[in-house]
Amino acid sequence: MSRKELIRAYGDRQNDGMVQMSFVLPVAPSARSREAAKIFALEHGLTDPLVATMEACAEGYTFFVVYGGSKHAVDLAAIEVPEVTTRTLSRDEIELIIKNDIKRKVVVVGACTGADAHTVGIDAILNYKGYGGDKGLESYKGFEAFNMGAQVENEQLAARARAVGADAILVSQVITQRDCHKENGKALVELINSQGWRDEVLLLFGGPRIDHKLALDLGFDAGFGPGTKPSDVASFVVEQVRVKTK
C-alpha cells in the first residue's frame, strides 16, 4: 500500500489550511452585506472566515475576498495526471536537432477548427512573434509553418496537412461550450483515421481548457494548455519526428 502524502494550503505557516475565495453578490456594500459574504464563506466550509476586501463593481453588486481556513487536505502520491514529458530544448538544440538528425524541414499546419474563431492561441504557437518573449515556429529556421487561422472545417485542415507532408497538425480550440472542442477534436482524429494516414502525422491538441489527458483521451499525441510556449510544441515536434526518422 502506497504510503499518503497529504498536502494543505498554505497561509501564514506550514499547513495551517489558510485560503481565500473571491465572488460577487448581487447587493450594495454594507455591514449587512459583509456579513452575508460571511455566511456565503461558512456554507462553503470556511471556518473563522475574514472579509478582507468589500468593494463596489456595478450598481447593486459588490465584490468579496474572504480570507478563511479549510479543512481540507490532498493526497498528492494518489493522483496521477498524464504529463508530456519531453524536456524543453533551446532554440540551438532544437535547430541542431533538425539539422543533424532530421536533415529537412519540419512541416507544421495549424488552425482553429469548427466555429471558433479565436486565434490567440495558435498564433502564439506558430507566428513569427510567438508568446511571452518565446518567438513562434515561424522564426525556426528548420520548421517550415502554416497558419490557416480560424474557423477552418476539419476537411479543410486535413487536406492542407495532406497536401504539404505535414509532419504535425496543432489544433486550437478556445470554444468550449456544450464541448464542442471535444467533438472538433475526436472529429478530426477520426476523418485522419478514416483515410488511412492517421500514423504519419503528430496530431497536437492545444486552448485554455484543453491538457494532455483529454488530448489522448480524444486521440491526439500530445495536449498542451495554458502557458505553453512556442518552445514547448517545437520541442515534442522535433523529438518525435527524429525518433520516426531513425
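Think of the rigid core as the biggest set of C-alphas that the two forms share within 1.5 Å after superposition. Bear in mind that the values here come from a model prediction, so they are computed numbers and not experimental data. Numbering follows the first chain given and starts at 1. What changes on going to the form predicted in complex with the partner chain:
Taking 2 Å as the criterion, residue 184 does not count as shifted between these two forms: its C-alpha moves by less than this amount when the rigid core is aligned. Once both forms are fitted on their rigid core, the CA atom of residue 159 lies less than 2 Å apart between these two forms. Core-superposed comparison between these two forms: the C-alpha position of residue 75 differs by no less than 2 Å.
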The other form holds:
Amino acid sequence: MSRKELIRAYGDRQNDGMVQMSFVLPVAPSARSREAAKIFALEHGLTDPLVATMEACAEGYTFFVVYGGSKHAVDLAAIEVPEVTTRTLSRDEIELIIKNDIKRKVVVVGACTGADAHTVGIDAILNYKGYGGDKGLESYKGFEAFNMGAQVENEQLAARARAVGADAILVSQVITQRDCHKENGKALVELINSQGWRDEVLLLFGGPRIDHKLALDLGFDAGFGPGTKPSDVASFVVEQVRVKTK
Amino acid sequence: MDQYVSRRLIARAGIVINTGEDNYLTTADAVDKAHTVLSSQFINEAFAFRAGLNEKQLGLGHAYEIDPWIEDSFLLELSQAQLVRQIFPHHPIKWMPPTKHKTGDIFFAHVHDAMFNLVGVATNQSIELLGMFSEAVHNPMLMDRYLSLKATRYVHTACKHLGDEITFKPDGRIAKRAVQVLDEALAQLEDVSRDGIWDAISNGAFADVKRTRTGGKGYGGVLKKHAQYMNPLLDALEAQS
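Switching forms now, from the form predicted alone to the form predicted in complex with the partner chain, please provide the structure.
So here's everything in the complex, that chain up top.
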C-alpha cells in the first residue's frame, strides 16, 4: 500500500484546517439563532466554530459568516483523476491550426439536453461573449458554432449535428436532480452509437457538476467542469480534429 | 407592428424605456469600442424623438465592462460614465454592472462591483442595476442579493454628494479620454450617415457583430409593408403628437 499524503485546509498554520463558510438560516437573529448557526457548523465538521457575523438579511432570515477548523483531511495519494491533457492554446494558435492543418471550418453543435433550461454554460462556451473575457467559439474565424439552446431532445441534437456535419457535439448539463444529467448524457452516446456514426464525431460533456472522469465513464471523449473557458474547449477540439484529419 | 409603432405606444403610455447599447461591450472590447455605445445612444435617441418620446423616457444604456486589470481601467470607466451623464443630462440613463470579466472568484467580484458603484454615484447615474458577485456562478441566492445590496447602500451613502464635489482637470487623462470617445463617436456617425445604417450594421460597426440585411434571427418575421398598409392605431397615435 502506498504512503498516505494527507492534506488539510490551511489558514494560518499547517493543518489548522481553517475555513470560512457563509449561509442563511430561515430564522430571525437571536441568541438561539446564533447557537443554531454554531451547531450547523459543528455538524459540518468544523471545530470551535466562531460566528463572526449574524445579520438580519430579510424579515425572518439571518445571514451568518462562520470561521472554524475543519477536522477533515484528504488523502492526495488515493485520488486518481484523469484530466484533459490538451494544453490550452491561444486564439492565434487555434486559428492557425484550423487554417494550416485542418483547412476548413471546424463545425460544433451545442445544446442543453433534456429538461435542462440553464443555458449559462453552453452560452459561455459557444456565444460570442464568452466567459471571463475569453470569447466564445462563435467569435473564431475557424469555427462554425451552432448553439441550439435549452431543452433540446437528444434526437434533435443528433439530427442537427449530422445535418451540418459536426466535428464535435457539446452537451451542457446544469441540473443534476436524480442524476438526470448522467442519463441524458448516456442516452445521447447510445443513440449515436446505435446510428453507427460515433467514430465520426467528438462528444464533449460540460457543466458545474461534471468532470473528465464522469464524462469518460458515460462514453464521452472529454468532460469540462466549472471554470472552463471557451479556449480550453476550442484547444481540445482542434487538437483532436487535427489528429483525425491527418 | 414594427419598432416605430412600439415607440409610438411607449410615447403615448409615458413609460421609460431602457435601451441595450451596453450589451455591445459584452462582445466588443470596452476600451476600443466605447464610442460605438455613444453613437448608438445618439441613434436610439433620434429614433425615440421621431416617435414622440421625450428625453425623460430614455434610459439609454451603458456599462462597466472594461477589463479591470488594465492600467487606469477605473479612470476610463469614470470618463465614459461622466461623458454620457453630461451629454444626456435629463435622460434617466441606465448604468449596468460588470459581467464579462466576472469569474467564480466572488470575493474579487464584490470589490469589482464596489468600484462600479463608486463610478455610478460619483457621476449621478439614473437607473443603476445591482452588480452580483455570483454573476458567473448561479442565479443570485438570498445571501448574494443581501450582500450586494448592503455594499451598494454603503457606497451610495458614503459618497452621496461626491459627484457635486468633483471637477475634472481639463487636460487630464479623464477629460482627454472623454474627448477622444466623443470624437470617435462623431466620426462613426458620419460614416453611418454616409453608408446608411443597414450597411453599417452588416459591416459590424456595432458590437463587432455583423448582421446582413437579409440575415439574422428575426428575418423570417420581417415583411414588406403593402402599398395599402393601414394601421388605425398608428394613425391615432401619430395624430396625437
